[in-house]
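Next comes just one chain, in structure tokens: the form predicted alone.
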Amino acid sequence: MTLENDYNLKKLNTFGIEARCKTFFEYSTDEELFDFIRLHKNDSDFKFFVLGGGSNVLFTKDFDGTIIHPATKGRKIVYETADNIFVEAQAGEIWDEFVEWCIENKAYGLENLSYIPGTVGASAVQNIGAYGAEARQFIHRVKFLHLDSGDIQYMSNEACCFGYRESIFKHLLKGKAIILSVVYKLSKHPSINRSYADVEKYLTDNKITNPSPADIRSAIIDIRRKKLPEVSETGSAGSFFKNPVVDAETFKALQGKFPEIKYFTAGANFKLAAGWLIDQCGLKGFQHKGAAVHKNQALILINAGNATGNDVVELSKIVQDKVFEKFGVKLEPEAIII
């Protein structure tokens, strides 16, 4: 357990932004968390934010409260059926290490979510997704501490109200719940998801005709390393904006004007590729103060050198304005701005 005042958060957010918090609390066991919450939850000025890997957070100022950082570790197979393996991971587990462990233990499904920075707890809060997969497809149950009651509670997949980068933990239970662990329902039988063109190209280039889940993981890691900046070298929060979803009428009008527009179907609606929209505005590599649009992937905003959080926010607004001016489409941040 670690408890410190006036703590520097620069190494705990992947943007590498200078920010401090009033109090920093890191716990290695759930019992340490329970004790800390019992001591402080009735304090009139108790304000907290749970910070895992800091890979989807942008600090624009110091945090006048307590940063709670889960460092709990543990992965196990809970039970099995003829077709499925149910695996549980503690909230502080590193997400990509968990994905690798699942594949090694012949529990399949998460391979397209490889190499996403962050923790297991955050995967359920954010409903992380990439390359044709989302966490909600595999989450079976979430275990959490409910701060109002002080009880440990369990929530089924359906009750989590998962949406596109959304969950009940970002809305109804925001500030009221701290995730302790997540159970994933995975398959014993590989179901290869090669729907993305980049994945298919990797398999073709490497002459892989019958890919395994490990091959898909290798493909995703290779693609992400080539397209996205390593956060250890260049500060970012991954995809800064959500891919905007528009109705069929809006999409038809846009496609008529921009025949090459990149999109994905989303039920009766259409999800537009935000990176493509930004790129068409000529913003790749565009820099504003200490922040910039990544030169290889327009969906990524980066710390180009000693950026402040407000530099990044100002850049994001420039990007939003340019995209709206050209396409009439509003981009919404995926990153949590504090």
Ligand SMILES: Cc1cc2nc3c(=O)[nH]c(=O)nc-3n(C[C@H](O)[C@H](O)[C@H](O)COP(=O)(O)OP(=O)(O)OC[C@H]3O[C@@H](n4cnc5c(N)ncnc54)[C@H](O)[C@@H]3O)c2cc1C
Given for the second form:
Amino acid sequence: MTLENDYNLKKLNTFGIEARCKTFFEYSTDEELFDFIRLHKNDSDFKFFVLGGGSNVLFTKDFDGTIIHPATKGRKIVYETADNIFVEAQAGEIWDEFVEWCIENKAYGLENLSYIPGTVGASAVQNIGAYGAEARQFIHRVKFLHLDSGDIQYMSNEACCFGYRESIFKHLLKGKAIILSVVYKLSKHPSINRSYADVEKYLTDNKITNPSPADIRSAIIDIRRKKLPEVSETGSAGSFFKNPVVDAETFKALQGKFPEIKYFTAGANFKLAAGWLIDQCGLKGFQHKGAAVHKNQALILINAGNATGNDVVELSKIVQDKVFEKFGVKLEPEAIII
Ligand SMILES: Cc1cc2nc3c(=O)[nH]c(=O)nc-3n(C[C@H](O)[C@H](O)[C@H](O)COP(=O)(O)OP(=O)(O)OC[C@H]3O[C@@H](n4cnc5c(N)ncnc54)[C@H](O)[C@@H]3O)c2cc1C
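Given the form predicted alone, state the structure of the form predicted in complex with this ligand.
Shown next: the complete complex, the earlier chain at its head.
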């Protein structure tokens, strides 16, 4: 357990932004968390934020409260049926280490979500997704501490209200729940998801005709390493904006004007590729103060060197304005701005 005042958060956010918090509390067992919360639950001015790996947050100022950082570790198989393996991981587990462990233990499904930075706890908050898969397809149950009642509660997949990078933990339970662990329902039978063009191309180029789940994991890691900035080298929060979803009428009008527009279908709606929209505005590599649009991936805003959180926010506004001017589409940040 660590409890420190005036703590530097630079190493705890992948943007690498300088920010401090009034108090920093890191815990390695759930009991340490329960004791801490019990102690502070009646403080009327107790303000906190749960920070996992800090890979989807942007600090624009010092945090005038307590940063609660789960460092709980542990993963285990909790239940098996003829076809499925239910695995539980503690919130502080590193997501990608968990994915690797699942594949090693012949529990399949998470391969396409390999190499996403962050923790297991946040995977349920964010409903992380990549390469044709989303966490919600596999989350069975989320265990959390409900701060109003002080009880440990369990939330089924359906009750989590998952959406595109959305869950109940970002809405109804925002600031009220600390996720303790997540149970994933995985398959004993490999089911290869090569639906994404990049994955299919990789397999073809590398002459992998009958890929195993481990092959898919290696392919995804390779693709991501080539495409995305490594957090150890370039500060970012991955995709800064969500891909905007528009209705069929808006989409038809846009496609009429921009026949090359990149999109995915999303039920009756259309999800536009935000990176393509930004790229069409000529913004790849564009720099504003210490922040820049990544030179290869327009959807990623980076810390180009000593950026402040406000540099990134200002850049994001420039990007939003340009995209709106050209396409009439509003980009919403995916990153959580604090
Ligand atoms: C290079 C890069 C690539 C990325 N690629 C992808 C991608 O392909 N797909 C994708 O979906 N995301 C991607 N991301 C975003 C990020 O990895 C995910 O959002 C990840 O789930 C964040 O995990 P974290 O532990 O860092 O959460 P944080 O950034 O620390 O927190 C995110 C949110 O979760 C909350 N939270 C965290 N832990 C808990 C908990 N235990 N209880 C309650 N609330 C909690 C926080 O309060 C915050 O609201 C990428 C980021 C980077 C930097």
